[in-house]
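A single chain comes next, written as structure tokens; it is the form predicted on its own.
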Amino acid sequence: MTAPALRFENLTLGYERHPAVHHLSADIPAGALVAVAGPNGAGKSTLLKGIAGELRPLAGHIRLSEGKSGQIAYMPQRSELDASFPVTVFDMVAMGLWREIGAFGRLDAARRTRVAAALETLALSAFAARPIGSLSGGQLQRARFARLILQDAPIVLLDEPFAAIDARTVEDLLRLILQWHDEGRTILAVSHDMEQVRRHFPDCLLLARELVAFGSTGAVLTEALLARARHLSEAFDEHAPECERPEAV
């Protein structure tokens, strides 16, 4: 059997030792296109931060299949981006090459051509010299996806990639995500739009601070399981005991 791209082993993630994702165990197959769904505060963004290495597990482990370590492209929520930072669209997209060239590497002609191609793919060629602060929400999200193209990672994490953008941009970004899926990349995307998840995502991981269900989207997004997720989220005790951090192994 092929090893999973990601394995969660009794994984607990949280802040100041209080769990936001609690005792999660699941295998994400290589090449899967997975929607991460659940109520507000269910731990969806926290899970992606843990996979990306921005949060250390309070307990358990996140395992990547051999050869995938360090090859994750992560796009956090748009609210985490400072659009007032004085950088052009071209230079922001070019940051997707940082693994290749480092912080002070040279952007040679071949790499500039790749940046230009990524901009063209997202219909942003005419905006290359503009500051990112001048872009609309949809244009800025296109630029962030262009940067992901250059990262060329086998595992892609997307936190609410379709939030507050126009329908045409949503269609174009979904088309790119489906292309990545066809190429065999493993994709996890947080989404609150259940109809969109049903239409485009074959698999779904339903969270409510703990795993409610993981599997084919049709089997997961049932009224009963969605109701259970809402109940678990509403019943969460913010004053629950801290999780103990295990000794390093």
Given for the second form:
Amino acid sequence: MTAPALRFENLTLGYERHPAVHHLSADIPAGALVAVAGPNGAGKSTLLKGIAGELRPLAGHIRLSEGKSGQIAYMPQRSELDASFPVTVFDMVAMGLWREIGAFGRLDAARRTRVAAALETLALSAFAARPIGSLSGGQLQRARFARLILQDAPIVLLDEPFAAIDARTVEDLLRLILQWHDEGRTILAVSHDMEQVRRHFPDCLLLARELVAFGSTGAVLTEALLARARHLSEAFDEHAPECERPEAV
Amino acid sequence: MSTLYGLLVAPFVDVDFMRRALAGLLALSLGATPMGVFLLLRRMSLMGDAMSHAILPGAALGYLASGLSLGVMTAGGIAAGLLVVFAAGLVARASNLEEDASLAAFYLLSLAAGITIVSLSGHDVDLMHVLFGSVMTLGDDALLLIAAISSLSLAGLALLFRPLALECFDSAFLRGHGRYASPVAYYGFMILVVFDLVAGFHSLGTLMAVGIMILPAASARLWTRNLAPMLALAAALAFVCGVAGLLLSYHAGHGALEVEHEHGASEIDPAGAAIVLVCGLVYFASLLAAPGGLLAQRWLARRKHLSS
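Beyond the form predicted on its own, can we have the form predicted in complex with its partner chain?
Let us now look at the entire complex, which starts with that chain.
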């Protein structure tokens, strides 16, 4: 096995000194396609935020094999983007090139071609000139994935990428994720759909504020372990209600 | 034709202070109004208002220190505004208070401090001037100051444009791309807003300065769903409304004003209010007629309903 792309060492993450993820230790191998599963409030989104660098660990470490956080493309839940902002679909997707062109770089012909190709991949070419406010929920999610293509990061973090998305779009996005997997990228995706996780994700990290299990999906998503995850998160809530913090919807 | 010339053009050709007001308004439209568009898009329209109040204690202290000196009052206003911006920004980013709450706390304190300074001083501070401005009595130095600030603002916006748009649109995405881009965009923008408000307070007063930033921006937002045309349209609307407001107040009572501006306005200059009122009229017209306005929205809603 290759060196881990991500290593969690006794990682504790939380808000305002209230931990949401406790003492997590795990190695995510480079090129792994990992579903992050667990009950509501299990700390799944918090873990992704921590890896992306949005949240400082309260304790422990997150180690990246390549060292820099620039290796990570992080897609938070949809609510964080202002869909009413006056920007075209093309320009929004072109933002994926930020790391290349920054504030002043030119969006030259070659880059425009790449933006167009990313739009094409997600069947959005016809919408390029439209304002993003006119897109449906599924189309907007396609646009965010097109932007991820341009970010071209070796590590991809997806927070509930399929929440409230039509089946056809889920299928297309899954195909893209599997293609990234084939290209050797390391992918962590939060998902609530256990059936989908079983079918498409080779590995699974089951979280209930602490690590319940991490390994091949078949070995992790067993009745016993899922019940243990439910039990852990409920028990935790009873013991420390002030730690509970509603997850962003 | 000649009457139209007399109504619309002659005042600017014949009267010196109208020419100055016109130049000041052109500078403000180009400098301040684009900032208003971004305030609007960041859902901070009311923050502009708050910031304009935050400037008051600095301007008042400047007045106490050296009288009606343009430079000192400007420096004081800018210092007070920046202090509030940075304090509020730090609190919003480091605590669990939201941006609007922390800004509200600091601007209220700043406004109260300003009023206290003015009333404790016992001097006859020309508070009316600070609150209501005097677009009809812009001197050379005030005009140069407004022009300089507007140029700075326009250049700053050009530099900040891409990160600022990203910060407004999807700040989480920008934060994911390095530690500096997001704070640079945010603070850079707020600094420019403070400068523009100070420029605005010399001409329109602290109360009205925000009007020419936000109302044309809101009107332009109703007409277009693209950022670049929105900025251009907002600036154009601000200038046209400014000219209309100037002409209205000129024709309504320029006799009184001409006497007034010889020794500095001691009464309220109505031109600032007239300009903002015209901006308001254009806003209401846009609200009715524009594609993003009330009528079109209703029509669109019905059509969508039928087609689905």
